[in-house]
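Just the one chain here, laid out as structure tokens, in the form predicted alone.
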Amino acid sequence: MHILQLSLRNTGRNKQRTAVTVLSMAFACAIMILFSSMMAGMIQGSERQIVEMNIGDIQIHPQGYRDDPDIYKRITDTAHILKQLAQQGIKATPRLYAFGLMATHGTSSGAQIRGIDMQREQTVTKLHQHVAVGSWLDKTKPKAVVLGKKIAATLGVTIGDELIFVGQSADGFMANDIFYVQGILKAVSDGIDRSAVFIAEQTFRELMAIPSGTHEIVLRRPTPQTDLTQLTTQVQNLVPEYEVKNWKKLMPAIARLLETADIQSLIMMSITYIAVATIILNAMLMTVFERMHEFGIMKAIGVRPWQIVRLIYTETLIQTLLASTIALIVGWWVANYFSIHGIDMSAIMDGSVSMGGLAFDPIWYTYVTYESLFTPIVFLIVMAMLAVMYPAWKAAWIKPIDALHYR
């Protein structure tokens, strides 16, 4: 008996039964392509979150500093430093920080005043795009300021208000100075959002009697394939004097969360496809047990057993191939859109969803990956040849005389 011409020529049979069981394979496969791309889009999502936002790949500080954040506390060679990192490929970006007070209109708040290279941190983070009302800060305007969310409605500002800023020097004396808002940022972290306020580094250096050195460095890795761990070390060999750290040591809860989102996500899959492997072992199921008259006649002219078992594996694995090239198609056509258009979570989440104190955006992209888009496919071919083992047994065993009487 010639198995796969058998096969084709069943298959091809009856349409309307192979479209149903091709269509719902396809289905289940497509809808396992989307969610594997939307939790491999959240673990990618999160930790561009955190490189991009804000922390940077790898930080540099004074011993200490991050401990006891004290003004006086410098990295005093901050231009051979960064000479050295850019000779190595690696963007960098000197930040300098103060606290003081900031009020307007008879109210007031704390406020950690942030003094940027404008351009540098261009190069390594993207707050420049992360502007909710306004613009980010102009080398033209050196009065102008950009402030977190939280701080500005706690301020009540919008943009064009003044703000008055009221703290102490590096030299001892009142540092007071009058801005006026340029922008206001959305959600990106805690600290951020409740008391930033960034203004150009020459201002800042001007404003706090700093003319020199930086209490941080903030590094973004050459690619992101680099490995982090690796130009830590290579980093720290660089400047050892100080302290180097890259995100996973200064946000260790979110990168422990993050190392198990492939577990959390692998728990989710099961989940679901338990509930696809429903949909697969009813659509087998109806294909196999509409046919047992078909089988009981096959037997009764000389058909062995295994023939019909090998007959029904092949027309499984043909429909399973069939749905599992519609499920790709379809699949990694909507998984692309959403990883470029995204999906927007705002209406449940509020406008925005934080984890660790660190915001994170409501608009959920998805990332396309070879696992993402085989593994449910092998999946879906598993869990068919696995639904269709009890009725092939079944067809293959039952005696010709209850098969043609099989109800």
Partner chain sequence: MYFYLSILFSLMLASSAWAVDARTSTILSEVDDLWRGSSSHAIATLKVQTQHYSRTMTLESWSKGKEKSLTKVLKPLREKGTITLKSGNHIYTYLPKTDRTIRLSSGMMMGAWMGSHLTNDDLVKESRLEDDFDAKITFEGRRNGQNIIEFTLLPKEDAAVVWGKIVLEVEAERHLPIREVFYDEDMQVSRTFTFTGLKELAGKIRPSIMHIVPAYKPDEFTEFIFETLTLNVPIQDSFFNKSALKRHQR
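Positions refer to the first chain, counted from 1. Computed from a prediction, not measured in an experiment: that's the story for all the values here. Heads up, when I say rigid core I mean the largest set of C-alphas that superpose within 1.5 Å between the two forms. What changes on going to the form predicted together with its partner chain:
- In this overlay on the rigid core, Ile297 has a C-alpha that sits 2 Å or more away from its partner position between the two forms.
- Relative to the superposed rigid core, the position of the CA of Ala200 differs between the two forms by less than 2 Å.
- Put the two forms on the same core and the Cα of Leu155 is off by less than 2 Å between the two forms.
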Second form
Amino acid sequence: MHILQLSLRNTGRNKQRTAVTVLSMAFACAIMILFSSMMAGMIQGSERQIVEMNIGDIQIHPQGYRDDPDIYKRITDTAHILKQLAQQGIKATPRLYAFGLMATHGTSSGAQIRGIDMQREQTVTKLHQHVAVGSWLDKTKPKAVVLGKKIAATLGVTIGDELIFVGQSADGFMANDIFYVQGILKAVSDGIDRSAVFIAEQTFRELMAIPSGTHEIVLRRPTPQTDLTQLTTQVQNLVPEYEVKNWKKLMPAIARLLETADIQSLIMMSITYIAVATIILNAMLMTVFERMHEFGIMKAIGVRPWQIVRLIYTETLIQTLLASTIALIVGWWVANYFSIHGIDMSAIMDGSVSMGGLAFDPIWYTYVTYESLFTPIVFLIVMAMLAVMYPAWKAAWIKPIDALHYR
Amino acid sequence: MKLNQLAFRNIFRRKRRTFITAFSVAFGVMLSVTFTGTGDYTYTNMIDTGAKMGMGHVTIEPLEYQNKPTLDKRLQKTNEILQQTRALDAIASAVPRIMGQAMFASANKNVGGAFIAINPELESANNNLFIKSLVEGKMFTSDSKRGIVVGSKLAKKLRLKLGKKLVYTTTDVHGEIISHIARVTGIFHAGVDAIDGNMVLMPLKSTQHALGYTADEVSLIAVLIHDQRQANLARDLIRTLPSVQGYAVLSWHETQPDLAGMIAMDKSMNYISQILVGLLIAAGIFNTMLMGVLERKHEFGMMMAVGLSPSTLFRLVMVECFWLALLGLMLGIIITAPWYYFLYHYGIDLSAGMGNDFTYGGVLIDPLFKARLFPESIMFILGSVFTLAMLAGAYPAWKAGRTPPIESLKTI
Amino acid sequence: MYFYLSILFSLMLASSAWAVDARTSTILSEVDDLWRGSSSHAIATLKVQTQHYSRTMTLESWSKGKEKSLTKVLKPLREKGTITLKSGNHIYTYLPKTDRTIRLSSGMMMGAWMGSHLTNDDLVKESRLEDDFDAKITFEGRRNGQNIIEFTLLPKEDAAVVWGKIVLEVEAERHLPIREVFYDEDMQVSRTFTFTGLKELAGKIRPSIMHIVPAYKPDEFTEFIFETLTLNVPIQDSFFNKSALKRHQR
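For the form predicted together with its partner chain instead of the form predicted alone, what are the coordinates?
Everything in the complex follows now, all chains and molecules, and the chain you saw is the first one.
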């Protein structure tokens, strides 16, 4: 009889057993798909949150600006650069920085004012979504400011309060004006929390007497798949006279933390895979050993050992393929669901939290990659094939007389 | 016949199945230990690091200091509070500190930053992270008038070297602007720019003098405890002291809400991971038990035929499950012990594979994958793995009780 | 601008705190007396030249004692009415554009005053320099075709000054200041003040121009030019009141 036919019949004959084996493998595999997607999501999510919050993927600065932030060090051809970046499909936003004093009702604090291009900024970062109280800057209110969390506490201001800025404008005059608190941010990063005051770009330019040029251009990768190092080189070639750095170089400590987390999740995954392996091994051993009796009879009626091996392997293959299909469909569906809706963990925590000075959303999104989908499947098939080796060998060469007593 | 005997016989008769099931359980233990152990280790490490950076596990401070830490707010009965606090059992150390903002200037440049004034006699590398990360020079003495220990990045910005002077300008207790000179006795490098470029340590006595504080006045008292998990307990205990009435006593959850939130988030991620892993383990046990039951249809049918009730069969399988789980736990302890020992003492160096651009300067980032379990975590792991095993066995057991006596006799 | 000159000369005040010999003390106090009455009124021009801008302002200032002074911007129009009030250790700024008065925090003390090469801290330090330095005569005789006396001022051990030393040259005969050089801790020149434009002010010959050059930016300078100076004018203490700042806004 044809082996495939026979194994199909065997698989179908004991539906309950097949179902238990297939489902447990499928379950383990689906969980692995979800788990891998969650791990990928954690790493990718942390990176995205860091990048989206404020820093962007890549930043362009005038040479030496980062070491000594001097308002006179500026990128002069901003519009041209932005246009060129846009042509390559890269979203970018210009920023301006200055230091000064923010004062109100007898208290004051050193502040870093940040001139923001409201329209562009929103395409690059998600700062505007991190307002804790009040609202983000808007075009109709040129005198509105949004403050970092700690500086707002230091000044003791709330929404609508008046703030006076005093500093030195680029032409040496005293820059001063009254502003109104429009919003207060959640924790973003220590620097922003402690000293940042966001204002509209045009207001900044008038206040500080800087009609043109910017201190920083922040850009985002066109797609998450774009290679960061390659893009950095590409942008550097575009603006050879400026300093171009990606976020991993700008925040090495955080990049390092993430790499550490990456390896940590690898360790976790490998251990979990071992657990999955035991399940597969378990399932395969059980389904073969349980049927030793049957194989003994087959041997007794003259079936050759290799035929039995082939039979068992074909059956295993059918079962694993069935399990893989179920796992892929279920795992994908669930992982995909959480990649859109996320796992809300705010129930156990409150408000925004920060890691290494960076705020994180308490929502855990999965990230479905080819690896997270197919690694568990390949692992399942390979493990099943390996696991069945021993019982198959045992079954193939068993003496019929032993099989009758086999337990 | 006694159920236990019967169950034992079944377990021993099917050694392979028993071993596989026990192994699944054992792996559950190992996984849980790894997840929980690294969590316990990392969180404790972070919380302790955070505590050693200034505020302690528990902070005694003036009311409202938390929201608006200004130098006019201060504790007034420092020594009395210190004495009463140190008398408590849970407390490892309690140190007085003054924390404030200041402007630091050399002839070259001036930058804004923050200072922590400490009494070096009371502080050591064990309770002060900055002392631990001292890379040049040494701490000032407690009587030092002008000693200052600065962060490496701040030293670079101001072009300071050991022995060079620096002028700090700040606001004193009356809101007056004051300037004083200090000489660099040491430089620390914690490895984080925000700290190395901002922070300085100053002698408590001379700072009190400079700010117009009396010798009994400080900004806050940082209390370190032996076990960070007792922070809220210690806080409540300290709150009952007569000397702290009228002051705020806060635990690190309140003084470092960001850290607390981050840990809460990581914990919840860990929980979710553990639930998934638990499901895997349960699926494994469920699978073996169910297969075992299905396989023994014949046997159960016989038992039913000779008059055993379904509930007895249910109990029989549950008892088997119980012993299997117990066996699994034991096996789990056997295989986990060396792994845990390794993680506890050595850990896995995560920085190894990262290439040369990453140097782990400083002490803030721990590149080791290490584990450390709290005793109750061990109990929790064993308990939950056991419960999981019993739950996974419930359905097969119920199934066993439902074996129809006649039909099962028909199968082979 | 008396206010600023006085910063520099106050360090020569013949105070009992001076750890100097009688002659040093006499000359320094004589130099100081040249500038300091019990009170003063002055109109001065402030010129600032930097790599990025150059600007000219006209200022009017009043002072009383060492602790109180008030400076108002007369020109240009853009900053007209801006007032800086120094009272003891504090500096307040009145901003006509916002109609608000702000007290400068310790964090702002190192900031540039009016875009010049002087910091707000230089203003406050004025009255403290005398306590902070030990002075002695380190040279007497001809230098650059002039008879001069050179004083070297070394900061006292505890003094909150960033300088390594200050060297002051005065004319030997009239005891008028010529040059003052500030050194950093490594004894490198940090900034140089030169005094020129001798003319009659408040009934006596005095230098009317003070020129400041930062050593690390030799192309830049800040310059004060006295237009008028009156000493010992009667001014009420309340004139220097913070709450009175708005009133000076005429």
